[in-house]
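The chain below stands alone and is given in structure tokens; this is the form predicted alone.
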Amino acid sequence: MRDIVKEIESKFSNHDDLFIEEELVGKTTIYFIGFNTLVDLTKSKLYVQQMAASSSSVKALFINLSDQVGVDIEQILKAILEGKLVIVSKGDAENAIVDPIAQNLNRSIEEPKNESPIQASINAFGDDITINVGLIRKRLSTERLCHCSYQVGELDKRRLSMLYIKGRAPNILIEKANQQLKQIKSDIETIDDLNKQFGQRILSPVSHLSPTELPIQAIHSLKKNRIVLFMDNYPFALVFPNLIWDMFSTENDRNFPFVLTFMLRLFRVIGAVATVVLPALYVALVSVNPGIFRTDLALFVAKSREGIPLSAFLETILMVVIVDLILEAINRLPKSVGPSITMVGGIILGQAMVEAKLVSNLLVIVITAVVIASSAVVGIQNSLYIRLLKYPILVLASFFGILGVWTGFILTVIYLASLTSDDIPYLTFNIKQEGDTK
């Protein structure tokens, strides 16, 4: 191979989806060069072969295929990144940039099923890992976007892809992630199987990976110095490492003026704190520290609980568990009937429990606020885990009141601060390019 091909190989050495295919046309060897995530090589080669049959020479073939013949190396590199097919003859005598038969990266216009972007692209990832990587390359055409591919598993070989921007993601993070992925021996059947490869967190509800089905969000994470993983037959990008700010911030927020963006993110923070604290605060103020209330408010609370045989702790646990069961039922029932059935069932059940004097009206209001608040954060995974964090704080509040609420909240923050992914703390808000955190 001559200089152009070797230079392309060197330039894209970190791009596992680059192909350099050798083909004999007449008596001349030519090379097909491009990204298999952007170019349909099989169909493009067939097209070139058909054109070669009606061309008198390789030079004539190149002229018939394209008006960009004999271009310099800079134009060739740019064309490859833009999804073009580059053809180079052996000996570097001729080269051409050809419009290829492209990979079909366009999907029918439909909204993502798990995320709701506003004033943004509604394209979502699919099950094909090649198309998913192509969706990223199509929007981020830079030679600094590196792609590493892996075949992992013992019985069931599964394809994984790792993407990062060279010079943005810290080198130490890339090296550790690359080593951890290469060391996978067992079958990867679920996201939790992959999550465990980055360090076991016993009894931890927080994952090392943050899933997203939006290409714009995955690209934003790449630009924020992180790694994006794809797994075959899984329609999500997995952002590594997962940081706490992921549940409060999305790239879509930046479509709004700064004041609105700040307001949205502030509401999500309030929602997360309210989900964790409100049920425990109700128990603490009603059963352990009622003296904190003003007299008229204390009388109102006492009247709302008049005739209820259960303690504040038991009635709160009962309502919290029932609401979590209803939310889980919404996910499991068919989408055509699930929300309707659970909404009607929840309203009837709540009203019946209030009339039967099993729970107070005030608790119903608190639990409803918690359900709404937990849904304000970004990502179903984050919503689930902050709903789980409210239980230990609730137990502490039943024994120690307000002191138990704040002790539980502080212990929760300390626990989250102790979590790391490849030495990057979970409570990090941003990853610097040089690998330090702030």
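Positions refer to the first chain, counted from 1. Everything numeric here is computed off the predicted structure, so don't read it as measured data. We call the rigid core whatever largest set of C-alpha positions still superposes within 1.5 Å between the two forms. First, how it differs from the form predicted in complex with the partner chain.
The Cα position of V69 differs by 2 Å or more between these two forms after fitting on the rigid core. Relative to the superposed core, F12 undergoes a Cα shift of 2 Å or more between these two forms.
Once the rigid core is overlaid between these two forms, A417 does not reach a Cα shift of 2 Å, moving by less than that.
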Second form
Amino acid sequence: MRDIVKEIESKFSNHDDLFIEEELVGKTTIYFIGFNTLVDLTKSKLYVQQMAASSSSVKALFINLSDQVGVDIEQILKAILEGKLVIVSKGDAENAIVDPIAQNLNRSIEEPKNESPIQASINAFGDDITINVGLIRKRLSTERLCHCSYQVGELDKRRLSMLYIKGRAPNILIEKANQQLKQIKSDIETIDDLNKQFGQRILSPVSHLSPTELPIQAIHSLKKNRIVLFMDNYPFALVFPNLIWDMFSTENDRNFPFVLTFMLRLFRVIGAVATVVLPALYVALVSVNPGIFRTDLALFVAKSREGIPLSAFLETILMVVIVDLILEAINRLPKSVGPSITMVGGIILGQAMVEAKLVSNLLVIVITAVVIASSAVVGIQNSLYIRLLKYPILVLASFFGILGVWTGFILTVIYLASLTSDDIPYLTFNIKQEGDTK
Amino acid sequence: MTQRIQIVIVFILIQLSIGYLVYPDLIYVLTKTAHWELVMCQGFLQLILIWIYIKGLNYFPENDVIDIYLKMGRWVAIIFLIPFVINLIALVAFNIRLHTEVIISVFLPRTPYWSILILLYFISVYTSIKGLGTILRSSVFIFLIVIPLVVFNIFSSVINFDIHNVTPGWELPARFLLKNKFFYLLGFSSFLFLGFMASKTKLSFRQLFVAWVSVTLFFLSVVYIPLFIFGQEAVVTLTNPFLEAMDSVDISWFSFNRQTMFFGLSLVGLVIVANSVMLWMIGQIMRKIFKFRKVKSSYWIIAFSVISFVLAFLVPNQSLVEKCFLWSTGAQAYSMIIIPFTIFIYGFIEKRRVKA
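Alternative state: the form predicted in complex with the partner chain, after the form predicted alone:
What follows is the whole complex; the chain from before opens it.
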């Protein structure tokens, strides 16, 4: 019965990487079917031959090789697409789906690329979901670590995994997240696609998920009663829900004595506040409320702006936009060109603009401080969103001065307070341990 | 996620917001000596009312004030709560307008007042639309930022104190109790919102007592700082005695010119919390009473805030604003007496009936 083989052949007629290899085992002919881009054929064949040598019949061989024997054509097609090796015997309905020796498409466990832990374990998550979950299992060997897996999507079934510690994460949260993940209909391509499943936040810069590359951080989040999600082929653990404290703390801080940990976190908070407020404060102090300083200080500020044609707001927004452009441009460029752009940008921003009397000395200092401060927070996504938050405050400051800075800051706080994911507010500092231990 | 500590914080913030501006004025008008007696009298009266209110509310677990009134009947709810809503609208309007005047005098002498009105209204309405959770959470953060400023203000003004300004410190009998304006003073103790937030969390009197003590201390300081600095005779002539008192402080080593700025900043934070709570109360009342209309509470809030904005916009000058503000707090005092008592009595009767 060459039916199945024929059918597969016609189904995949547009796939040149499909192989159908004939092979003789004992007296029966069998066919190996699979994609040579996903299956290492030579090694897999060798493996099957070795197994065949120790098996009495073809049927026994099939049973030895796999527990998916005699499945229907639909499942076979799916298995081929997933990179399995399908073995079909000639003139017989016998078939089996075998886990082959796969082509190596993943990198091995490497160092983190986006985070740089100091004095800490430097294993990072990789692309393969099983390896990622394994990294967690290895470090957290308890039977209370639960793992739910999902296959979602319309065109491409993407594998998702949800991990939580039973008895730690609140049951309501687990149930809701479970529901939301099960209902996914559309393809999950990016974090934002997944993010939308947890309730749309229109035009919100704050995600429901906080990505981390470090197993230690993911485990810490699990222990802090949260859920960790994994997407297949995505080298990050996604911690749900995302809380504001993620921006200021990493587990690795705690490798230092408490006082140093406190200092590090304090600096991050200062950095975040400074990023949001400093440019606006400059505009407010220079253009609207110069009178609140002592006279000598006010004179100094006024002097630094002597002969500058642009208004304070225009000058500041110009600089802020240029700096954000540079930060983005450095990302886009190949590593070899990056430093030159930084150098040119630095010269333009630091020297040329001041010498041309386009912006004031003081502003350059302020902007530099902001750039450095915005990078102090943990996680590039957080750094990006606090960089965005400074613009509304800047506009308010240009109208209302100090009052604008203050109301803008309060408005930002109120906005952040209004965010919730599955009824857990973004501004919570810890999630209550509410799960059943049974 | 409503927590008691958050409610207590909102309680403190609202008291501070209402008490900062007109409260000392009223005290100076009411008595010439022994101001602390007056403050304490008002405080104890407030404490008794809060106790009755909480006692009444605790008869009905899982219910807020509106639910309790609706149990008595829809018309009872309308009769008791609609005047309260109207009063709140006026209070929001005059409160924001009053603060706007102070903000203009502190920060932005050249800016037209309507632009600041719009700014304050926008933030208050936005916060109240986002709901109770947002108000409570943001008020914790505002508390953490504002209270240090308030404390700094109070302690920095010590350098100008003259102890002779407040003698004699004793007066008997307390004649002010009979004056009409003492009733206005009661209107400053805004605690009615407690009943609106308490549906899921049971309030504990002990925590509120701690809050009450700190608020009373604050009121005393608000009254006594201008007194210590200027003395009773001078203070009566000032429009904003506390503001003037802050303006008189000059610390030579401090890099900022005026302490008033910090005062202004703390005012803005407080007024936003107070008004968003009031607007939220309006939205809750209207939504629950007119349930059959299926109007979201956010539409009610927006509609009423527009009315209140027009009201605030139309008042021509500051002295009229202050008068209107006093009237609306006086009217508030009626609700403050009536609502706790009705709830308490109704709860008492209900309990009897259930037992029988």
